[in-house]
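A single chain comes next, written as structure tokens; it is the form predicted alone.
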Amino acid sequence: MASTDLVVGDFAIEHAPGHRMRRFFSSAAFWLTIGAFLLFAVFPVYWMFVTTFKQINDLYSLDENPLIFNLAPTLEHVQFLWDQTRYPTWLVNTVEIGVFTVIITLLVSIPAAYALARSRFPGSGTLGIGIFLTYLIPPTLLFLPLSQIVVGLGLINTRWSLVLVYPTFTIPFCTWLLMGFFRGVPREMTEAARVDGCSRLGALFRVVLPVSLPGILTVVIFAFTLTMQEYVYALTFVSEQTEKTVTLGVSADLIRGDVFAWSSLMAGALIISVPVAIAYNFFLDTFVKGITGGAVK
């Protein structure tokens, strides 16, 4: 009997008009965040898309309705940009770049954070996060002193010189993520492996880096992304066209003093990071715990 009359009070206090309107109105607020967040990262992609596709009497046009297409598209701006420029160049060099980069940050951040996280000598947390602080020394501090290095190895003008330098960012980084996996991985998985016959770097390879695959695709991602955006390094080493990145050759060569080539800049960059956003979405659950596993453990 008692049970039976808990159950009819939930029912009445779920059913009744003042639960009601905060059930509605919680539930109001919550989708009008989501909606905010969502037009909050949608709408540059939509911007992007509808600019790269607007006619040039549509885009100019004072009197029309900017967000939408008010004449028909077309598809001369990215023709432009593709037949007119380097521009398919410039991305190969981008995939260069990067490709290297991450093997070059792979090869040289797991060792040492893996040094860090299982050795025990003086300063080691200190020394983890020196690393991690020389990640934070804007560019614009280093480019000095590495263009004297750049051109002292003779890599001036070359798209080798970036492949040289944007590890020096990358690498921090990425050491001090990977700490915080490698410290996630039970010793004694390490030690059974060695029981049975593993060396350390056997270890490393057949137990600690599978356990820690999220890690590194999270590093992957992570180097691979910085590459593709920086800026102010490729501008400072690379002046050759045929060795541009993306960055640089759709600034330098789609801005011509006050003129701003709007629909073709808009292509360049839709083109370069529609790719970019979709490998986000597909390893958005491996990256969200690679941020955050690594970064509590």
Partner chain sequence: MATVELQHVTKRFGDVLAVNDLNLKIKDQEFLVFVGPSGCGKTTALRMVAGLEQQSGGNIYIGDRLVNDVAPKDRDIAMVFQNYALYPHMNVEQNLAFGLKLRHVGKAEIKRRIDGAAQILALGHLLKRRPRELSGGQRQRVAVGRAIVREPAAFLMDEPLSNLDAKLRIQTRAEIQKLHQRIRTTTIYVTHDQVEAMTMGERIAVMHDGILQQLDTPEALYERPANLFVAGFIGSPAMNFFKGKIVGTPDAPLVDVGLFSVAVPSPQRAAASRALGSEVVYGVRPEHMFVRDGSSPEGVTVEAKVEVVEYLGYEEQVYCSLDSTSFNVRLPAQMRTHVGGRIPLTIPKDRGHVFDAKTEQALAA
Contents of the next structure:
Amino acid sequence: MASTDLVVGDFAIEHAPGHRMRRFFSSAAFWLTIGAFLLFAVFPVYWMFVTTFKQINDLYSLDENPLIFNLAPTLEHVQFLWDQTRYPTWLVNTVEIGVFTVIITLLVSIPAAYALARSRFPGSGTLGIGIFLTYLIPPTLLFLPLSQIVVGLGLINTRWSLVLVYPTFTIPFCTWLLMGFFRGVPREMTEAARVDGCSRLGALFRVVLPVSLPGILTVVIFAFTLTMQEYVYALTFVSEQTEKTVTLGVSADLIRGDVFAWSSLMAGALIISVPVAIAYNFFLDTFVKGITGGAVK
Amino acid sequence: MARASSERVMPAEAGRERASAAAPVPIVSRIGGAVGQLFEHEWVFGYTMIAPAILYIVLLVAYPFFVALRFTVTSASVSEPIASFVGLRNFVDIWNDDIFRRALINTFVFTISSQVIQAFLGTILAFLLLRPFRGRRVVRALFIIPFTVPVAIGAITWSWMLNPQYSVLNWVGSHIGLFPAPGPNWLGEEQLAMISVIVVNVWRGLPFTTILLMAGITAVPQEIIEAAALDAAGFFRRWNDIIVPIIAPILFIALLFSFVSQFTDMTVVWLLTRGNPVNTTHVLASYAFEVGIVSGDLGRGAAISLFLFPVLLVAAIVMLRYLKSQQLD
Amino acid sequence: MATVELQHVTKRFGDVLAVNDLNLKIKDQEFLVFVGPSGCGKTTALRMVAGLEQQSGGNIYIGDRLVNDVAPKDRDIAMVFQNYALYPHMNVEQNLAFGLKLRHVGKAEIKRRIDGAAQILALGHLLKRRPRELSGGQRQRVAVGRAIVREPAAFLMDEPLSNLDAKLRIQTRAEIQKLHQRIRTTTIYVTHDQVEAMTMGERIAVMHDGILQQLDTPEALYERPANLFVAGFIGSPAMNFFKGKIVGTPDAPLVDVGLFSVAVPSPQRAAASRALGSEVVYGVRPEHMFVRDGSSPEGVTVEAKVEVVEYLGYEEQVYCSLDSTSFNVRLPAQMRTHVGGRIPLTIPKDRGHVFDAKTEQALAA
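Let's compare: the form predicted alone is above, so bring in the form predicted together with the partner chain.
All chains and molecules follow, beginning with the one already shown.
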């Protein structure tokens, strides 16, 4: 993956050359600050990790140092999650919803983004902005009427309700991103293809899409992770255990009244967080470029 | 098709031959050809390509939005969706509802304070991460983790860390002497619960803000910064006069986005405190959910979430003006 | 190969008239250059021929075929773009073959044409490379190759040399000329560079503000510019202009520019006779003025002050002033002109051009 290395000189802190002591302290201050930020960012994940693999007695003992394993780590909570809960089903549901949402999103967003990035027709600017602005409309404004629509379509309590609704936020977002990527393909390249014998649509498939493949991949990853992260619609539409997504299932079904199965909960959280975190890290640079590319054209 | 290649040997003839070859083609493909021809027209092509997106948005965003508007003036509920018109009664009701007013205030307090903290910390962090140092990539990768963890998962993890009985933060805090042994009941007391919500919001929002700030700062041409350095401009000088004006547009959009997403989010509050203690930490979104979905009062729920709308509208207008100005050049 | 004809072609972008009632016919096998400053409508005109831009009015014919509503892909033309627009995800060979595959040309035929083009353009060793592995000059050749293999009715070239450095540009200019002499495909070539236009075009269409100013051979454009714009645009450094008035008698009209009077050149004398007293602009090219010596041709001589001298080796370009009017001349390098000195400059009587000050058109017989 191509990555832009974000380095900008060191104009943040001026240090007089030659002053070893000062440089040492400024470097110490630098690492302390970085360390503090890192601790804040990463500690919850570390705690997720520790909780997942701790034995129950260790976890709920108030005397021992909770930050380390006082008893040997165990896989029993992961096992429990896998065997005694619906977690595997939730995982499958999550992936299934993600895949279908991504497919719908690409089918709708690619043509829209291509038209907005490359064709001039009356109202194209307004329509583009309109699509973009719908991303601002939050689930919390729409979940009430949408729940009625979902009921009306007979999709309530099924994962298909989410497949139907998730594109409402992935489409605006991905159209915007894709516009940025498509604008990065020189206009002449599509024109060359059209002179060479492609229709407008042909130029999209034979030239624009292959050339913007990294962008498309980024969009796929981000659309997918957006659906994985969604919580409000899932909470509103789905209460059937077997239809739930991971985030919903973990946060709802592993809590029985006041009894929290913390270890299994954290195990479920960890399993879903790690792949998402890795995927984001791979595509972050392209993603940022896409956002700014759309804004700065 | 096999003929095509022999036809092309005499290119001069090709155009004419192809044109005259149109006659014997069966009618179906002639219609197909005509449609294809029409599709090549820039306007037809543009509208056709954008139609599915518009359709999706009209059916599943615009239409529901108007349904939501209609809900607000009816007594609709989950049990009887066919409701009667009640005028502005829902609005009067919620306005007289203390929890609602508290939620309205909370929404602003939570959003604005976490935004300010994020912008402040994000700026510091962006400059730190832009310095070249060993392990920069690793640090950055670790640093964006909160952004990648699903909100719900993050909120739950924090609620476990802030658990009244087994809070790991309290253990650490009391062992390094910050506070006496049992430690504060983070989610059980009003002030502390509010702080907790803000902290989790910052934890989650900071990486994204920082990344966009970094992208913005990197976009400032290095020569300009060097020129300013030659002019002996101090750091704050450079920051104010050079970097901010140049990155302002993208920064502005990024902050607006993050503002809107936090303003309308209910997940953190819902999973961390569920509005408790005694409904003092609700935000508009979570209270709308409580009233509209949990209690099934669609009319009042919709009225509550409608209060999100003016702010969104302002955000939309601001963004619109920005985008328009971008398109002028 | 074919003729290309534009009849009353007009293009509007909103309120802007990019191309205004353009009429011209490019002959079969001709190399025609559109030239003009940026924004003059030359590229828009070319893009309308390609079908990439829909004209607002008028008709375009390629060969005998009216192509107004024909998609670019069906116009049987090939185009070379300024930035080459090579497909980055294909190697050179695939780039060349792309247009042929889309037209279902047979495999053997594709190979034959690619080999032919590769030989003409010396691309043989590059066929398996991706565009990003090529130098600017190589990319340019691939772009041309992509047009050649198509064997189209016409080539359309949009500033194909402007991304090359100066040396390579001159070399490639010659190569494109050679190529055209060899395959004689009708070519429309767009450039903003009048030198490129003069050296390459069999005929040149000079455009300005969307309007065709003059369509002629390079010699005719240089010798008989139709109006002030063409006179100023063709030739480097540009023609010197002096505002003046027609005076004298119908038999011997003169242009009086205040500082000097000079006889109207003979081809324009009849027209000038009919326009005694009218305001005109007198133009003379820097290379047509001489420092007076015994063998100077007949003309008027003025004492000019030397302001700046640019020594170019084989000649000097001298910026002079006459009272407050400044102009420039090209003189042999051995003149050793001194800044601040005065030189006697002769304006030969038949090398000037007289334009109507109002209409800006050349006075014509």
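Definition used throughout: the rigid core is the maximal C-alpha set that superposes within 1.5 Å between two forms. Numbering follows the first chain given and starts at 1. Small disclaimer: the values here were computed from a predicted structure and weren't measured.
The Cα shift for residue 231 between the two forms, taken after rigid core superposition, is smaller than 2 angstroms.
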